[in-house]
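There is one chain below, alone, in structure tokens, taken in the form predicted on its own.
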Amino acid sequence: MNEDLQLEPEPAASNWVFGYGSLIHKVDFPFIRREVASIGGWVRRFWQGSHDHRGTPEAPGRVVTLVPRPGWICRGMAYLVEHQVFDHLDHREKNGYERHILDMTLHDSGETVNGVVYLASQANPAFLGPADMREMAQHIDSAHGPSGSNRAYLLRLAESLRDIGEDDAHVFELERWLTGKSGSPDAP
């Protein structure tokens, strides 16, 4: 994992978070403000189990987190929220993930803040790590858990990527495989 990182153990009154998976487009907590956002250093990958959400302890799901990688900026949104929703964030992002301090820079005010992301190392029992491809569309396409199939998580996340103006090549060329759309060598 990156040194530079700085573990989050109890946030301010109110702080910034950083989505870049389902909290860009699953706000299922109150905020103060909203804004699309960035990071540099990290790139999104489906490399983290869920055992909770999109699949069982079973037949755990994929999910993102971030892995280093210097040069590259991710993409995601940013929230202002109050010191109390981090209990609620805390108890979603359970699976896994421990509460970092990062560096985010705001799109439309052009501020860098000091803002919690919720990363999943690959020293968390649950992380599943690196697979081919098309394993990996096959694994998404077929877990589901207590919020839903895997399969909509992953789509929902492209669509939202696009939204916001992020072209992540991993998640796209993921949903190309799991859609049968072109790019995928065995696609109709």
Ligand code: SIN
Given for the second form:
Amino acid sequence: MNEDLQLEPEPAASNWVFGYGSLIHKVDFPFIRREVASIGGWVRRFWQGSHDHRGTPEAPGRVVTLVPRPGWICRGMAYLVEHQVFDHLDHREKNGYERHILDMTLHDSGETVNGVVYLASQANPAFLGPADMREMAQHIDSAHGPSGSNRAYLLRLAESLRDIGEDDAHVFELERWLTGKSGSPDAP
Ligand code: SIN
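Next up, can you give the form predicted in complex with the ligand of this protein, since the form predicted on its own came first?
Next comes the full complex, and the chain you just saw is listed first.
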């Protein structure tokens, strides 16, 4: 054994994670680097049930997942994190979301990296799927869970999408229903 050999501690493994919903703005984890990023072939939809954050098992809320849509681009926020952060994220996203590895393009540096995206597929038991916009808006307006109101989830997401320059017609239409700008969901 070479007594002189000084081993540097191995750098902590790191990876990228792409957030497209609450992970854009609710950053309750440490990160090494963060950049606005895009992934191709996916669209954001309020089709996932939330039993643990914005609703309860008896009265689930509605939160976002990504649905495959060839040719579409979804903009979000990418974070370079150390591996142990995934224990926290796996717990946070445990209600139907699974880790998938996808390519993402970082807007500032122009790099393409691959990283983790938490996706809730239609096979998960909490998946709700599509409904008409008025019905979804009414549902979101009434649901509450341990992390707060479903309404606050949607309004905060809409604001954070504007902040990163994402024009998401689905989210902004639901926002208009909730804020009364396209007629209240309770209007006849
Ligand atoms: C995400 O933000 O990437 C996943 C969905 C959510 O937590 O809202």
